[in-house]
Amino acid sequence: MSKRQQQIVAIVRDRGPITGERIADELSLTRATLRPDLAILTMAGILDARPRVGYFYIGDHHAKDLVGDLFRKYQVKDYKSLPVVVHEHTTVYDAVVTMFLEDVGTLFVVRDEGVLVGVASRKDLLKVAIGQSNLHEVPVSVAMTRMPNITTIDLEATMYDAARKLIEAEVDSLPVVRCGSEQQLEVVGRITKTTVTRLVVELGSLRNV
């Protein structure tokens, strides 16, 4: 837990129940500033809260790992967005204006039947820009970075692989996948950081008292 969470929890064991207002005005702090850690602590387990009675404590059994805990209940099924894709024919110069009118940063590119076989980033794309060649007649294939060495997410994974995968690779998005016929990947839907990012937003303002 962080020291502010620590705080909560103390003050919750020692004073309970006691609401969110009161919490706040023992922290110096703004209810807003506490709604994101109060989250955290009720539905790891560690506090409960009741509507006009506020706060108490119920144990720290997950205190341990919290947000971690918190994330693998939720699967990258349930938060996937749809995917942006080019066909691996498709030329630099319609593959940067997809990207333009998509408002992506990357492009998953497939060959028929949704395979995927490549992802293009914007940085792809500008190398080949900067190299002046022919944007109208060069695939996009040639800018791209190729299967196996692609970083992808499952359906069935939980949030926190997804997470854990966007950092480890340093990556901006995942395709989801699910294995088709042969073996090959399908894109079915992608995960970005802005996905993570919504979801801790989600997980801060899920409780009120």
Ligand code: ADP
Contents of the next structure:
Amino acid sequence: MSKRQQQIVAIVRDRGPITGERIADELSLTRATLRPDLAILTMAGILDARPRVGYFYIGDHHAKDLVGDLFRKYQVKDYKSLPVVVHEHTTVYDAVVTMFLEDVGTLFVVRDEGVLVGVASRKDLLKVAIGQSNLHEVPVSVAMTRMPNITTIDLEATMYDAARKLIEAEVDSLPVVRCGSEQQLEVVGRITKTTVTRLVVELGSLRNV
Ligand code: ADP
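Could you output the structure for the form predicted in complex with this ligand, given that the previous block was the form predicted alone?
Starting with the chain above, the whole complex follows.
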């Protein structure tokens, strides 16, 4: 809630039922200025309005998880981007080139048939690059974090789950996976911090339309 919305809620909680005009007077604002806030608080189920009576407080227990509920409506399968994958036998040199050409910060490392075996981040590759090894010979699998230590996200999960996993695992990117034959995880997409940020901007811009 914005500061003004919190002030409105406090006024209605202490003095409700109270008309929109009186709330506006209390805050030295016009009724028109307050209208969008009152609409949001009513829609969120925090306040209710009765004609000729005014606004009264219902409680914010309905509203606690507004953002979580919103993000749970969006599906990973609709927001995922294309995964950038390299084969486990790819050299570190070629992996670095792929990272530049594809303009990504994380590569998913796969075995044949797209089965996920690891994740190689920028720092993983830098670590090998500052060592003594020959980048044309060392395979990316030496540098990567391997299964089963990879945090993945299911194709059927929500964007809330994805955002939470990115934060909890402290990583930039999650492979979107589907369970293939013999319980192997097949890489079918990618969710990054940018994907989540893009969704935030998309949701934020809805209010400016
Ligand atoms: P960077 O290392 O470039 O800062 P990250 O923060 O994403 O990028 O990666 C940090 C470490 O976590 C790296 O060693 C990387 O291999 C590993 N990593 C990246 N993504 C995942 C993931 N989804 N699951 C598990 N480990 C990951």
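We call the rigid core the largest set of C-alpha positions that still match within 1.5 Å between the two forms. Note that the structure is predicted; figures quoted are calculated from it, not measured. Positions refer to the first chain, counted from 1.
A.B. asks: Once the two forms are fit on the core, has Thr19 moved its CA by at least 2 Å between the two forms?
C.D. replies: Comparing the forms between the two forms, which are aligned on their rigid core, Thr19 does shift its C-alpha by 2 Å or more.
A.B. asks: How about Ile150 - superposed on the rigid core, does its CA move between the two forms by 2 Å or more?
C.D. replies: Not so; Ile150 is displaced by less than 2 Å.
A.B. asks: For a quick test of reading the superposition: does Val196 move by 2 Å or more at the CA between the two forms, rigid core aligned?
C.D. replies: The answer is no, as the C-alpha of Val196 shifts between the two forms by less than 2 Å after core alignment.
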